[in-house]
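So this first bit is one chain, no partners, the form predicted on its own, shown in structure tokens.
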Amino acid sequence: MDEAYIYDALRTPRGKGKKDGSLNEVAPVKLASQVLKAIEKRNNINTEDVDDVILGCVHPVGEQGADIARTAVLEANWHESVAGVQVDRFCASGLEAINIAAGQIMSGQSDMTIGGGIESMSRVPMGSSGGAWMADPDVAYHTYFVPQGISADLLATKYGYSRTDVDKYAVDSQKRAATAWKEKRFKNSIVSVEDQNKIEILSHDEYMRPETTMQSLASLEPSFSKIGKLQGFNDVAILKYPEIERLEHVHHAGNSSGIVDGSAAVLIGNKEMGKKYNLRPRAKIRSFASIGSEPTIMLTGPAVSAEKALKRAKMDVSDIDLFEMNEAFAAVVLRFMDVLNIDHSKVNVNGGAIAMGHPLGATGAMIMGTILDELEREDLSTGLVTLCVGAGMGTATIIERV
């Protein structure tokens, strides 16, 4: 089996996922193509040598439809021989794209690939693609479907995470992200986004709220209490988990991931491609795994997928120096740390999606770049990236610096 090496990782800043967000004026395909162009320019590669571009995209409809990966390749003016494909594993789509791209290298079927993601949530709103799981009453009934926010509150209730616990985690995320930006820890991975006139419109993560405190969060109403009670989702959750007498609604806009726009790309190749372009491998993919988990509570998959990836790499949790676990909701990360007995000092050291936002299909690729940069900054060796996934799944990837 060939080694799959990461040669580079770039991302756009995250723009607020609303009509007044800075990236709203940029079409999704152009958001993706700008990152591809930056990868090409920084590494001085002939794109004819890139076999495939795999992009995660959770809602491949409208402007994000019709295989946006191939369209982005064409928009970036890459060689016409470069293939492109869109993949969807909900929130883990960007990491799944990296795993597929790496798998092509490992199997010897490709020499150089891109794994990444795109989501313009201001232009293609969350839920746009629909789906039987939530829309077909028969499917929803038999699977005990509840919206993900209800799952987060169910997780917090079942495992005893209070409003104070999740708010404290959220404040820490904001502080860490603010410090990371202040110390310019992301500077080597950010591609400033330009408008159609080549004028820079965003160079920093726009969603951050560094002034957040426990007091300011305490004033926010729970986001999922009304739909839980009025639409019966609390009852569905309790039917599935009868040991829960009632749901405690602890999640709100301040301790849940932010809605944002963004794209990312990771350049992966074999050793020969690195030699051809005189590129130094930054890390190699040690292992990866995706798993299914119980779909009502939905958000317990990260620890299980991490354990599976560790087993495949013949490693233990103690062998990992840093972890990036997507902050979909604060309780999800708290549970992940508890299950694997990981200290918070090793997890999301530069903040996460609570502070900077979660551009669904792109997030997995973004946090891969984040952990790679941090491993280099701290001169550490191994990192594990993982995300919870809708419908009850988890995806994880382990990398090791070269």
Second form
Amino acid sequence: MDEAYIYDALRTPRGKGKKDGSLNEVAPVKLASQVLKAIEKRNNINTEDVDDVILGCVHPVGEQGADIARTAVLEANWHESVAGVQVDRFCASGLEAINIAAGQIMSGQSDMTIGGGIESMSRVPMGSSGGAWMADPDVAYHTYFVPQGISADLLATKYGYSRTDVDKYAVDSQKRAATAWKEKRFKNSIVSVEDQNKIEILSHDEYMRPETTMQSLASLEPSFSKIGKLQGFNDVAILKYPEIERLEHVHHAGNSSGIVDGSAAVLIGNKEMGKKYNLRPRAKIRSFASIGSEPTIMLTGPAVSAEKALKRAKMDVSDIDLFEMNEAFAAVVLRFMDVLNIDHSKVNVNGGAIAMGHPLGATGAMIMGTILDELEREDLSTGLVTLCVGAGMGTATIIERV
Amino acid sequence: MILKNFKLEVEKTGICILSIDTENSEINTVNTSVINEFEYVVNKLTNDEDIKGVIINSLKKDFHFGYNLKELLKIKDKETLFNIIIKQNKILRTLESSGKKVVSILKGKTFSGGLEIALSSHYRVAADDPETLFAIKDLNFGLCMGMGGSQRLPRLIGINQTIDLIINRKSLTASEALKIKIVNEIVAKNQLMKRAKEIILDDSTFVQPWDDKNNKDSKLKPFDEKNFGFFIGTISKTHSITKNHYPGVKTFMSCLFEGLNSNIDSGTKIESRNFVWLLNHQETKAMIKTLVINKPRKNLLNSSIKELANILRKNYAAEGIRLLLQGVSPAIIENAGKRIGCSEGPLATADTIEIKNIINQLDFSDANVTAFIGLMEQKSRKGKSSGAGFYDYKNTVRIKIWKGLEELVALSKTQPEVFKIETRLLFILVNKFSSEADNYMKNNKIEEQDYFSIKKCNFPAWTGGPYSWIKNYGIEKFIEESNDFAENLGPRFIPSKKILTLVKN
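Starting from the form predicted on its own shown above, please give the structure in the form predicted together with the partner chain.
And the full complex, kicking off with our chain again.
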């Protein structure tokens, strides 16, 4: 098996995923192509050597439809021989893209690939791609479908995470992200988004609220209480989990991931490609794994996928120096740390999606860059990236600096 | 062919009056012999060039009630049944697409498949009469539409209106039906035929909305932005209420989901397949038998039936307390009760009827229950009316299980599977009903008692009543397990003589 090396990782800053967000005026294909161009420029590669561009995208419809990966390749003016494919593993799409890209290298079927992701949540809103999972009555009944926020509250109820617990986690995320930005820890990986005149549109993550305190969070109403009650989702969750008397709604806008726009790309290749372009491998992919878990509680997958990836790499939890566990909801990270018995000081050390936002299809590739930068900054060796995934899945990837 | 169920008159004007008059029946229904005649009649009149239009009329007091379910249930082979349903649907399809204008005149009740037949005509004139009523309430006995109604109705009035009408089991008066365009016009009862003839002869167009190529109404698609949230919310809401019983509800939603992304022909096939599946579903069969086919002709009840209902409630509540004292968690007890179709869990029921009122239903084996109720009294936890019982209340609204219960009872570390608790609650309800019912009602046949258990004693309808449920559960298995329960938990589980005689029959 060939080694798959990470040669570079870049991302756009995250814009607020609303009509007044800075990136709302940028079409998703442009967000994706700007990152590709930046990868090309910084590494001085001849794009003809790139075999495939794999981009995660959760709502591949409308302007994100019709294979946005290939479209972005063409829009970036890359060589026409570069293939492109869009993948969807919900929130882990960006990481899945990296895993597939790495898999092509490891199997010897490609020499250089891109794994990345794109999501303009302000332009293609959540839910745009519909789906049989929630809308086909047979499937929805059979899987006890509830929206992810209800699952997060179910997880918190079942495992006893209180409003204080989840809010405290959220405040930490904001503080860590603020410190990271203040100390310019992301500067190596951010590609400012520009218009056609090279005028800068956005150069920083604009969703953050570093002033967040326990008091300010306490005033927020739970986001899923009304929908859970009125549309029967609470009762559906309890139908699946009869040991629960009633759902405690602890998640709100301040302790759940933010809705944002963004794109990211990771350059992966074999040893020869590194030599050809005189690139230093920043890390190698040790292993990766995806798993399925119970779909109603939905968000318990990360620990299972992490364990599976660890086993494949013949590693133990204690062998991992840093973790990036996507902060979809605070309780999900708390549960992940509890199951694997990991100290918070090793997890999401520069904050996460609660502070900076979660551009669905792109996040996995973004946090891969984040962990890589941090491993280098702290001169550590091993990192594990994982995300919880819709419909009850988890995806994890382990990297090691070389 | 000699027509036994229809009367056919063709007037010189080119108007054909097709009058429905189901043989040997007080009401119009569809059975296999009707379908055969209907096919013959429709083929004949749609191929007759002299006929301009067809008036569908009823010679009975009411317009129509749809399928004869008793007959359909006798058809054991699924493919045979499917072919019958498909045939009926094809006839309606032929009628509405043959180029003849079809007008139905509606009086009295237009129910279930009756309304579906009416929907396959181009124009519906209803009698201005309080007895004119429209409804499809088949979900009440677990069934859903089988003559294309799940496809025509949403294409006519929109998906959200259809859900409201069917899921909420609404009955509409003529003017209500007019308002949502289920009927096109209301006229005096004695003017129905006259008006229908006028419509046939006028030059109005008569293409069905689903055959109109210019009609691109977005109300129709579950995935349309306007409908999506409501649609998935309805799936969840119905799932949370039916709790995996009453299969017709999910099936109805499936007909909408699968059918509306297609055309009327594929849609009716989808519906027919679902209809056949439902008719073979154990719960649906039990409900149809109890609530439709064996519905008692005579009602011999008196006010003491209420007493029987109360006894059942008290025993249900008492079993909840016994389970609690055995260490079962309140959440599992309450959820088990709701899962079998009771409106409240046993402990909530105890609160509602006042906890101490349960005592007169306890037996010699229940000393600990009596003592516990005394303890609750001491703690001023008496029930809902005093705002404190097994639950906490806020202005008589139930909030959550009282925390203090954890100090009064020791809950087991390993909790039982919820279905075991469901089974035990059903066993107590069935055995109690069966041993007491003869004392409180004069209707003593098991079919009658099944009916009244549901209608008067809040017995969960999906069971088809206690005796239907036992039969589906397995009579011998039920008796054996009841005896086991009786041995371990007390004599309240001993099956009645009436149940024991079921084995012999």
